[in-house]
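Here we start with a single chain on its own, the form predicted on its own, put down as structure tokens.
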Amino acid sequence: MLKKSHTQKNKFLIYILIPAFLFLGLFIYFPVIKGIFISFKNYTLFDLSNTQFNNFQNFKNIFTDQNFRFIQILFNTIIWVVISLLFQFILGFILALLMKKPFKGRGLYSALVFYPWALSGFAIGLIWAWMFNGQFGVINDILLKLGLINSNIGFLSNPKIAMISVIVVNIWYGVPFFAIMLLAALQSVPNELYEAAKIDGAGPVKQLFSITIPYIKPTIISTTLLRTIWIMNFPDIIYAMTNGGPANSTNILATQMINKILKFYDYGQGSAYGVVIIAILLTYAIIYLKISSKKGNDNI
């Protein structure tokens, strides 16, 4: 009796999850294995007729492309992500924690610093797109009256700063993320560990490195693991403001593969592409992962 109501219970449970697998069988993985089989492929709009596999050609073809070089896009790709992550990480935090403490109007300033995690990233991008114009720009109109400039700046469209525009926008964008998340784990600290501490003598500074830091460290990899692959994966906003230009000098991985499809109707090397990335996050994840775990052995 008891064997068979545990049967019928795995049966009940097997029909709640097939939905769910059938959900991510279908918007997840197949479109993630048909891509990877494009890759293989001669697929573009322009000759639907031969869309036969061609080994490695679409892979040889990024890594040779000389209008594209893999190598600045890479290092394009490199800058965007690290940059932006160590500045957001380090403004949410400090927002995290001037934000611990209640205060007055503590409701409607978390509502200010949290807002632009729920804009849309094109929507900013277009907005700051135009902030940031060249010609009649609210940055360079500020930036004059202030007499902090004598002419106009190219924000966009000068190579040697463009990079630096879009990062200053994506940090503005993703600071919100991380003050959540590391709001959301101080709040979970002991006072008991505080008042302990300060008790032995502990000033703040090494409140925040013996005990903070220590006690929210898996938040702290977890929310930097997943902010490193949305923002490789995020070309919403370099779309919106420069389309990968001037010349390559924003161009990411994901902006590149967007660029492939959109302009150039070649969905083999598209999806060539997305499995380069694919590839890079799966390697660095690894890496992430396995130094992490070391490092809090090695604590305990």
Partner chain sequence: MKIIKNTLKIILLLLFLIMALFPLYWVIVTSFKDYKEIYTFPIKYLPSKINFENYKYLFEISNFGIYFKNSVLISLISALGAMIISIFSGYSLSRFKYNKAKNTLLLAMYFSQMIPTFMIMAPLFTSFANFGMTDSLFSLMVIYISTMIAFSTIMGKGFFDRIPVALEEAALIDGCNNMQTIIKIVIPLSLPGLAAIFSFAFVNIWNELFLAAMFMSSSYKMTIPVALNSFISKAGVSWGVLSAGIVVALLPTMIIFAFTQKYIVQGLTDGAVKG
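Okay, that's the form predicted on its own, but what's the structure of the form predicted in complex with the partner chain?
The following holds one chain only.
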């Protein structure tokens, strides 16, 4: 009797899983497999009758295109991901620490300070592109008024500065995410640990590194992993602000991929970039999880 209801329950659990995987299978996994095939073919919207295997030409192009631009794009991607992630994390952590103890109006404060999270990367890119405008931009005006600069800066037109500008925007966008996650994690640290540390004479800094950070490490690992994947796959801000320019200075793998598709309608080439992105992310995720789980074991 009991056994029967168990197998019944298992059957039921499998049945109710079907809709989700039906959608995922039909509209995510199947297209991505097709996309991988496309990456090995000539596949432009101009000539869909002539889509044949092209001897890895799309992949060869990635590495040899226009004087080895790939190295620059890869370098840009690494800078974009690492610097964005680092500052999003540090600033988000500081904000979470500041908000840890309850204060009057914390609910309202968090709604106001976390709202960028509900915006689209594209809209954010547009807002900041306007604020960074070289001629009528408000940021130039503020910096001039504060006496920090003498003349307007071309935040988005100067190839040396453009990457910094788009990264600043990405940091602005990502701080709430980390603050939200880390705040919740901080609140789960038992108070007794801090009290015990105080008795042992540990100061705030020592407490931070010997109690707080080790305790919330699982959250740190999963959020940074998730965030890395999102940032790397996130062309929206750059697309809205510079579209990879000027002179390729803000071109990352994701924007290069969408440019191949939106500008040249070359899905074969674009998909090849997609395959490279997925390969990098998979490798990264596996290595990251291996290293972090190993270190976790050492601690225990």
